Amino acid sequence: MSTVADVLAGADAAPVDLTGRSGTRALRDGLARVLMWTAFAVAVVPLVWILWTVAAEGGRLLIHSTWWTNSQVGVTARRVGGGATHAIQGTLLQAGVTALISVPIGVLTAVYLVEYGRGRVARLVSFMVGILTGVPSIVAGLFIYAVFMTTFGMQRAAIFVCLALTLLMIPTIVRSTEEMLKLVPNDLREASYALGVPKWKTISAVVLPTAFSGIVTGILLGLARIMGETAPLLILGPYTKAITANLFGGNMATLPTMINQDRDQAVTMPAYDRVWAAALTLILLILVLNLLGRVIGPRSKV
């Protein structure tokens, strides 16, 4: 009968090579690396090309201070000059009001679905959020138009643009916040409950701060989506070359509608330059928002 010492001695005499890989496994690993790098190049090269084109075509106007301080009042398609202050102000104002409406609704809906939601009501809410996620922007604009303009006879205004954009922003916030809340370890919740902390306070003081950076990322994704939308603006908020901050009356300019307005006149070089400059300005605004999110997000601690 062999002893334990004999078994151990035999094991030492013929060690198993756990670090070696077969040729087939190495081939598969190399193939997977090549495929991943190829997919990365396919995704990045067009993105870099688009950004380079927009920067090269639109950068000429952005270096002038008048682009950031003047509007397009009195500027024709063939006239050089003017700026995008009216469009930048309108874009930021509409995005801010939309976020003011969408963020509380979206975050609270996600908290309900993750922390409280059970049964038919939760399934219905989740189903409706899924439907809103796939709704085209023009459908949201037409819905608001049908409700307020056709049914109630109201005049088109920027506030109705914000309502249409809210329908597009809420599902993005709900889905991203929902996923971030699910990533919070249950151990944190259970530890808080064990200390006698109520559930609502556990959510507000433990769960939400833990997922804060991810929630901010979801909000920024929603903002990035609505700031580039054009269809609801064309239907509900006509373009104007003047600077205006009245959401409840009159027209209001935004960068997407400025691009659309000058696009039809882009056969002339001044209008052509303004189209590219407005597109680059919109990209820079979204970039700044994302950088702010990167700075603000990690500052939240439990």
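Residue numbers count along the first chain shown, from 1. For clarity, a rigid core is taken as the largest C-alpha set superposing within 1.5 Å between two forms. These figures come from a predicted structure and were not determined experimentally. First, how it differs from the form predicted in complex with the partner chain.
For residue 30, the Cα coordinates differ by 2 angstroms or more between these two forms after the core has been superposed. After superposition on the rigid core, displacement of the C-alpha of residue 42 between these two forms amounts to 2 Å or more.
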Given for the second form:
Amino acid sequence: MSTVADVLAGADAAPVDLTGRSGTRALRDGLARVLMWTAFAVAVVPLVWILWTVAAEGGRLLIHSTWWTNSQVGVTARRVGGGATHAIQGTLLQAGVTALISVPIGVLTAVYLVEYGRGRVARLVSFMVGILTGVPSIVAGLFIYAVFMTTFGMQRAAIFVCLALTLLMIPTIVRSTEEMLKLVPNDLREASYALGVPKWKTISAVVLPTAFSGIVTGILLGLARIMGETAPLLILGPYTKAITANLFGGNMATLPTMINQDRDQAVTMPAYDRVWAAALTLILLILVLNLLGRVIGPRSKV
Amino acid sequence: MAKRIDISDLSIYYGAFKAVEDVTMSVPPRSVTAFIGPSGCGKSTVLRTLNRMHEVIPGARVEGKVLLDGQDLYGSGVDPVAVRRTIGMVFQRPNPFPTMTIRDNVVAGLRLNGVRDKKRLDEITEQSLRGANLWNEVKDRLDKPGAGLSGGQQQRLCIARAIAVSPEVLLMDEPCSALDPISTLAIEDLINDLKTRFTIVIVTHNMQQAARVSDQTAFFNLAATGKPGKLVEMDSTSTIFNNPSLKATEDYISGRFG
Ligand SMILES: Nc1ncnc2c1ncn2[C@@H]1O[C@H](COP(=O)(O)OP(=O)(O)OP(=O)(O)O)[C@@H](O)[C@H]1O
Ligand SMILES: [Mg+2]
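In place of the form predicted alone, the structure of the form predicted in complex with the partner chain is requested.
What follows is the whole complex; the chain from before opens it.
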């Protein structure tokens, strides 16, 4: 027993106990840990399962070189053989054209919003981009269909798929580019102005290069997302078994439509295997784009 | 090169907030003028109006006159970009362009304004880096990124970048505040060299630095927070430090502030 006087006199100067961990705190800590790992497992298990199944079912075809070099011309559902070149090429071509249209529009819009936008017009543009972000892909597809097929009576073609995908891609590019531009420190803009460099030149030669890899990453991730879009393809881009590069007429195959084409075949059919293989190919393509984005991302200068 | 600056009745605003009121002063050519005063009294704000950097901030505006050899910088038809080519600036924090090499940083102002002549750019690179007292340290790695230098080296790189466009006037906003004593001395020596060619205005919180490098000193103060800052007293540095005419100046310099 120590009295106040003892303590004041330093008679009972026991060292502070730094080892004891309170029971309830340890319990709460443990509980939080368990919850966290459970949540992680719930999220990851289906993912691994899907990847595993797709790889197991579709991997066999992918190791044949014909998968990468041949189309499905002359191959029926009951016959083995053929490849996915037509669909891979269609997917890449449409993604490329989509990027070609949406990257300039998206990046310039973001530059406007971050570097120039003030007042009502900028708020309106930003609001519109927000709305566009929320548009479901099937609505984008139907919108293009309504404008070009219903109103102007045109034939479906790959370019219209690209236009629908552009509607989906622009807002993601605007948003990611905006974020990257905002990360560029104002110091750099001021340093450039102080050298007597005009604003447009400051943006093109200092701000954009500084944010470059971040912007590219955003574009690649956006591209990876729209490559898997299916709804606009079902409406605007009918499947074909042949290789074609004609954007403006006729049908063009893509991996999602190739999957869709044979998805209700019986398990015993060779076409059934090709559905899995096409799915795996699409996953791999998207994975490569994602990885590319991740590799470029950290090289960012901001 | 080197021009004089005459400021008259300058009031500076951030939106509705009047940050600085009624500044009138003259900066003679080929001299170093130091701005001193407590934090928030508007030293940076005044400095930034001298090369029209103030108006980069949304809502910022200026009343009064700033004359460069008699020509009003805020006159109609004056292009702020042209003003900034004539009046260079070094910032408190070193801010080399992260995407550019040391060489490209130095000549950024020239290249971004369309100078392509490689030989001339190389000459100016060496000249400016020598001028900024950095040449010997970086001459073997001109093609390495400018962001890879030490803080003090980066600041000298920024000075090299500012003098590469051969301005008439050089504005420096606390250029040594992020630096160690040795880099600080290097930059002070540099300022002494530079004043033979440029008119220099420097903001500093370091009294010794003001006493060491400047020819005249301007003391700014503000009556209370939220009130605009004012120029209290300006005179030759020796007068300000040894024999100021106002009590407020003396108190601030001797550290009996507030
Ligand atoms: N961008 C801005 N927007 C609004 N007010 C500002 C802005 N920059 C500065 N001010 C205000 O203007 C006044 C003067 O600021 P200024 O930066 O010129 O002070 P200073 O003397 O340079 O201070 P310090 O020594 O701390 O750098 C302060 O009241 C500050 O809050
Ligand atoms: Mg300041």
